[in-house]
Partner chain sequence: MINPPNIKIAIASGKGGTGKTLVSTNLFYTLQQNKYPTTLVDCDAEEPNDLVFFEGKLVKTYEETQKVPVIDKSRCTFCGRCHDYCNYNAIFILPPFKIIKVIEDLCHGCGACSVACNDMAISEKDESLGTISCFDIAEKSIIIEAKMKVGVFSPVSVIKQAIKEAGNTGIILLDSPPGTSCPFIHTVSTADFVILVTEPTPFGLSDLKQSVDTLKTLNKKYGVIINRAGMGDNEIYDYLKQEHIPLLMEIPFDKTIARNYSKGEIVVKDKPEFQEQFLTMFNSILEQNANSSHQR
Amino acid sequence: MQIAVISGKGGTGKSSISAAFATLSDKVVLADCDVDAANLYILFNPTHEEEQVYISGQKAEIDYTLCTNCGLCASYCRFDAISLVNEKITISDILCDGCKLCSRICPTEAISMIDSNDSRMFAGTFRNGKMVYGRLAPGEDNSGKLVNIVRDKAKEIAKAENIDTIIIDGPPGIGCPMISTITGVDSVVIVTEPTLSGKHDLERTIEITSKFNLKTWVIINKFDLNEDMTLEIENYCRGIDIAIAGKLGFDPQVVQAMVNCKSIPEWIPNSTISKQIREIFENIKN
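Please provide the structure of this chain alone, in the form predicted in complex with the partner chain.
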């Protein structure tokens, strides 16, 4: 089965919970789909078995030996990426969306398209199974597609190795990469915090997840920071028929686990929080 762990925002403890889940099974495939800020490899230090280049898009580039500075390209570009800089037609790498229109219409064929190829997908082995993660290079786009590549790889490995649990650590936000993360999973776990903004994000997240017919769970992390807000979130979830998988208290050992490159159950196996995480995980799996 595939379990995706997401959160409206990062920093809610989503990665710590994914890491905990990953070490509670004998053998898992762990897919880190937070491709914009992949982190779990820090805890698990997977071996480097496979690497794949991911082409996230293209950027236009001018060959100035051919360009006559006619300015036609600038009038076609809808992304304001082409302008005169010191009297010279110049393309901004940041603004270029890679649509290729300038290259198609340039009368002297001075513009070519260069692949953005700094992003990668990695796969390897870690102490509880296999791990796949993606890394989007700074400034590159289309993380949704990279998420799909990571997920496909995870499925392929799971099949080849006969592993039945795939844990997916999702990206923050509610954009394409999040949608790519939850499409076709069995369960989605939303990690939230008892803050007003956390509740706000949770509502926006559920607005999307509810469009997919998925078993959805909510974990309220650090629930004791604001018990009134926790209650509000619980009531909200009850009202829309979403199960609370559990509540976890604030525990400074969570950070200590991370600092020591361990998951929570690995670092403090006999603590209350580890026990609770185990219960939550059993709940979700059954």
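Form predicted on its own, following the form predicted in complex with the partner chain:
No partner chains or extra molecules come along with it, only the chain itself.
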């Protein structure tokens, strides 16, 4: 069973809930598909049993033995990636979009395109099973493709290890990485918060998940910080026949759990919030 935990915006507590789900089963495969800002590896410190280079595109590189610093490339670059610094043409790795225009117009053929190979997919073991995650290097793109690589590896490991449950921590927002995260999963859990922006982004996210005909659940995190907005969200979900998996109150111990590299059920197993998360998880699985 593949369960994807997503959110329409950042800061809702999505990764904390993903981590909690991952430590409520005897053995799971945990896939961190928030490749632009992966963080669950910090919490779980998995072993690195496999590493795969991800080529996201190409970047321009200058051969200074051929470059005459004429500046033609800088004048044509629409991304402001090329500049003259101390009378020397330089190309920013982060700003370069890999469009190849500079390499085509260079009169001395001093610019060539090289593969962007700083991004990685990692796979290994953590305390509750296996973990796969991707890390997209700064300035590199096509994160949806890296998400696919992470998910394929997670499914491969689950099959090889005979593990029934895959927990997927998705990226915030509704862009390409989120689409890659939810495609073909069994259930989607949307974590929202009781704010106007939280409700707005929840609506956008549900609009996407509904097109995939996926079983969708909603968790309202920190619901007690704004109970009027919580009620609005509940009424909205009921009106479109979306199940509320549960509501979680604000608890400062969540931060303490992260500081100590623990999930919420690991840090405070007998607390109200841990019991609520356990009930939510069992409800979603069944």
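Numbering follows the first chain given and starts at 1. Each form is matched to the other, and the largest set of C-alpha atoms that superpose within 1.5 Å is called the rigid core. All values reported here derive from a predicted model rather than from experimental measurement.
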Residue 191: Cα shift of 2 Å or greater between the two forms (core-aligned): no
CA of residue 64, rigid core aligned, shift of 2 Å or more between the two forms: yes
Rotation (degrees) of the smaller of two rigid parts between the two forms, from C-alpha fits: 25
Core-aligned CA shift between the two forms for residue 113 (Å): 2.6
